[in-house]
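The chain below stands alone and is given in structure tokens; this is the form predicted on its own.
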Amino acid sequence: MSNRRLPNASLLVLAIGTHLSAQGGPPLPPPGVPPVPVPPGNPITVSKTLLGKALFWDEQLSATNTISCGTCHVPGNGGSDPRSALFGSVHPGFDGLFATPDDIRGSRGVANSEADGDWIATQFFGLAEQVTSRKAPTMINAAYAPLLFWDGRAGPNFVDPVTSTVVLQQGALEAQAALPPVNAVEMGHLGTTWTELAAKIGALEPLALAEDVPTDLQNFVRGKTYAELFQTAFGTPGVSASRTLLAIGTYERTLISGQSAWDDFLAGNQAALTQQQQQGRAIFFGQGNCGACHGGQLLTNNTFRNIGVRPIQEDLGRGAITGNPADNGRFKVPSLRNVALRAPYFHNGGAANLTAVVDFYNRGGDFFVNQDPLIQPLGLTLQQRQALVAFLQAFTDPRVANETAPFDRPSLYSESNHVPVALGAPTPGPGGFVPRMWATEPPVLGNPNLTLAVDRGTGGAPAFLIVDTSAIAAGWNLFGAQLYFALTPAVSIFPMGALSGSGPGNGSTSRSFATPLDAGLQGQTLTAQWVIAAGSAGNLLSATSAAQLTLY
């Protein structure tokens, strides 16, 4: 837990991890935003609030222990995806071409697998992480949203997704909560029932991937099952699907952000906004009507506008929720807390930065079909739209962007040192296609399905997985394939038969190992590559580049 002092000693129960007052109610909020709404049924705890902050931040809860409902949602990059603006996380968009201008900039979730661990390629991702149709939007002070989603397809009752029972009717960060993990793009392998994602939560080691856990959370998880923290957070046995949803819109609902320099201005301080912050600020409320959706506490009226990103065919967006035409291509409006930290922009991640939002609103918008009558050309010369920017920096809560408590989270196998790391380079086989090795997944002992996979092979040649306890750095030649393991003793070679797909650059396979749970193999490197027989230019094999894995 951090030891920060904070700036008003009035807030310290949000530095704590209990995030509750010193009556045991709800968090207080900073005094730039209203109370928080916290539904009747599912009143704030502080092992409820913790078991969902656990929840949230385990990768275990993803078909491939690589995603946590926080991969996509980091404190740090505003409540959004920091992954949307890398190469690897772009969607084709709706006319299923990379590299045309309605790719979408959204979130790498999983690889398309079966329950067994299996990977199947997809048409656009083959064996890659999939990519979402649109950006994630920030889950801070969502809990002020009676709609959520992009599209406001969660909300406003929490409904069961087990039972299909109405569990609360202001649950729309539970329903919301409800369908990520389910999602065979987002988290979920095909098929991802609730009922099989609770059995598998009650069996957890809690947050057994994460590192640099902050204190209070770890010292709640330590030495515990989840099936125990459940006990713990409810006061009776069970791990089911509707109790997950609670605790983690329990953790949401302490996710409240209010201590910016714009809330310091509004309390008095005439010295916390800039002499430009001052101009944007008047900009902001005056020539530029941007107050009309982003006034008030929350910088957002939560209603849903088309503002003219794209063409309204690409995505109907709330209207394809409501099914009324004259919703079609409305978003939802999001909140501008925080918003200098969420680069890309915009429900595609169309604007890469903050001078792109302010100059695509200058000009009026891009596509005028049943656009939003309030926008409108604005005029500004350069040194307004610098302003308008420098103003919308003032919105950043330093919690959020330093990530201290309430925003403090554990580090995540995706970010740490235990990925497996390539080695060496692959060898193109038929047509000049270069066969793609994929190892992701953690390589942690006692993980039931460690997949190996790879595509861009030769569709029907068949495959080979070898895996050695030892590596050549620099390779060695084997009728035309460059080659990293070290043909020892301990060298395992899987036939993996013909790859699926047929002809060149559309072969592809996997296999699931578990890996023991023996104390003994932690800090063991292995080496893996896939060998194709299906060779270029007069070699024989392809193969792909190596994958170095050590079990930890």
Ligand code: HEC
Second form
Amino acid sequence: MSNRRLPNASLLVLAIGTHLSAQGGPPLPPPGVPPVPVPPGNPITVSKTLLGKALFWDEQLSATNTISCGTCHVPGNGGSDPRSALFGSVHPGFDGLFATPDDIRGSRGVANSEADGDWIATQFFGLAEQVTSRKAPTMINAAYAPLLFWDGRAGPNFVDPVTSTVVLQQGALEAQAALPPVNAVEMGHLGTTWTELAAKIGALEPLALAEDVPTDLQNFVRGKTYAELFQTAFGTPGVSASRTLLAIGTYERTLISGQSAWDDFLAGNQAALTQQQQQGRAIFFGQGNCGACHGGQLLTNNTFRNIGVRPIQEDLGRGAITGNPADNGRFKVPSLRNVALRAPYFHNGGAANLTAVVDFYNRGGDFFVNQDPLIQPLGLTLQQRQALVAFLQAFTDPRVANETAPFDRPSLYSESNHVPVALGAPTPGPGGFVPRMWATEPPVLGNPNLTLAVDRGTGGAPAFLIVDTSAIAAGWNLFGAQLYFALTPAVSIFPMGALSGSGPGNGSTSRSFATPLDAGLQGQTLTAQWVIAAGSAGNLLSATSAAQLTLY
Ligand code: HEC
Ligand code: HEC
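Coords for the form predicted together with the named molecule, given the form predicted on its own:
Now the full complex is given, and it begins with the chain already shown.
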């Protein structure tokens, strides 16, 4: 154990200013957070904030109409992605294999798609939503960080992605926001440009897919086009990439969280922390030395450090950006505000909960090459570790946890009961591979691009998409395959030719439809199923389960 730690910290009683640092450690910060830094070229206004909020929560910004910024950045999850904890949000990591220790709990974005709505299988994910190779950090209080992303690659300047001119200095939020919408893993299709995306935004009905839109936002967007909202927010007409990003950045500068039990305590309310939390606080600033990196009002010093979460070569982090080997394995010190809401933890989502994080620090981290000398085995007892975990709960802002203003938000299509549901069981094909049906996009009337896709079929085998406009509840058998449509005139059969890819389990294809803008079709239920002319166990066919879509 390092001798740099404060010996018997309880002997040191420092009174600095009005903030009594009982039980030792550095002087305590004032409660709350500092004033938010605002770049001179992008002042905060109400209309720009509301426009940014609409854009942040609008799934129509993605190629598949299924992912908004907010899908991966949910206030109730402390600004990160609740799906990171779930099956299906795993990236195979450095070794390219699932279910190995280097797997990453990331964020699901979009299926790999082309501009025309066709989907193309990728190595790890097939036609499933691709998963990011890092966990989503929070957008809450991100306004304070001069550089964004775990590796600090966004900022400080904001360069217009279309004209390549510097629009803002200290515009890391705008610089960051420029990337996900044109990233083919997160929101975009292959080759999306900001020019195309700005044109798409200009033609959209704002938040058309969202529900429960907060009142102020609802009043702002109601009956308006984005083009009109941009005119209101910027004073002159024009929807552009740069303006889109200025608005999103402005909204994020209003997502400032500085109210928590810890702040109440700092303001003088001793009762705001339990006895156990107060003990944890002494460890945080004393024996645990957490405050060395997670100190101050923001509970981060915004530096890049290697605490030894993973072997360096798996992700060079800051080193890949600066090219300086000393930066290898360094990642941005995250603010611990709202941290209790944000499991799993670290840039790889590798620690399932705060207990796992504290255990990690207590053993001095897991990987030691280039590790920060501040990270040392701590020798904390179980009871001390529990106290530290309890203290980390004190950083939660109830407005964030409860998603109240300014952290209120619409609910998303992807959270609604409009998402198509799976029906019945699939019929495996050769090699026992089970073909998967993909129906994730909104079956909303007037959707120019609703894609239905299949993967894990047999490459080269002919495939058919069957769509039945009557809702079938039970299946029947044809050449060994379980089918979920009736053979009536209500059935349409779309022959798709041979599945791309070769061999069992590697076949995929997709078909995209324009849903008619016909109110008469509201509530019409469709059953869709892929049938593949390659079977197993004496069957001639294999099939996906069915998807049931209700037009709305
Ligand atoms: C598919 C999920 C996903 C979507 C969609 C997404 N993000 Fe992120 N976001 C991430 C991940 C993952 C990272 C971390 C990436 C890295 O560090 O390499 C990130 C990083 C960030 C950060 C940096 C925070 C920090 O402290 O460094 C901000 C801010 C942010 N995103 C805002 C946005 C905005 C604004 C949008 C929409 C324009 C958006 N995100 C869309 C997953 C997503
Ligand atoms: C040397 C600086 C440093 C020290 C000291 C330090 N941390 Fe960290 N902390 C970091 C960095 C850097 C990360 C992100 C690491 C990563 O993901 O690779 C982090 C991540 C975390 C996280 C996860 C946050 C998230 O959103 O995923 C928690 C919780 C945390 N630290 C708590 C603590 C506690 C408790 C202590 C004291 C026992 C401590 N830290 C000491 C730098 C430090």
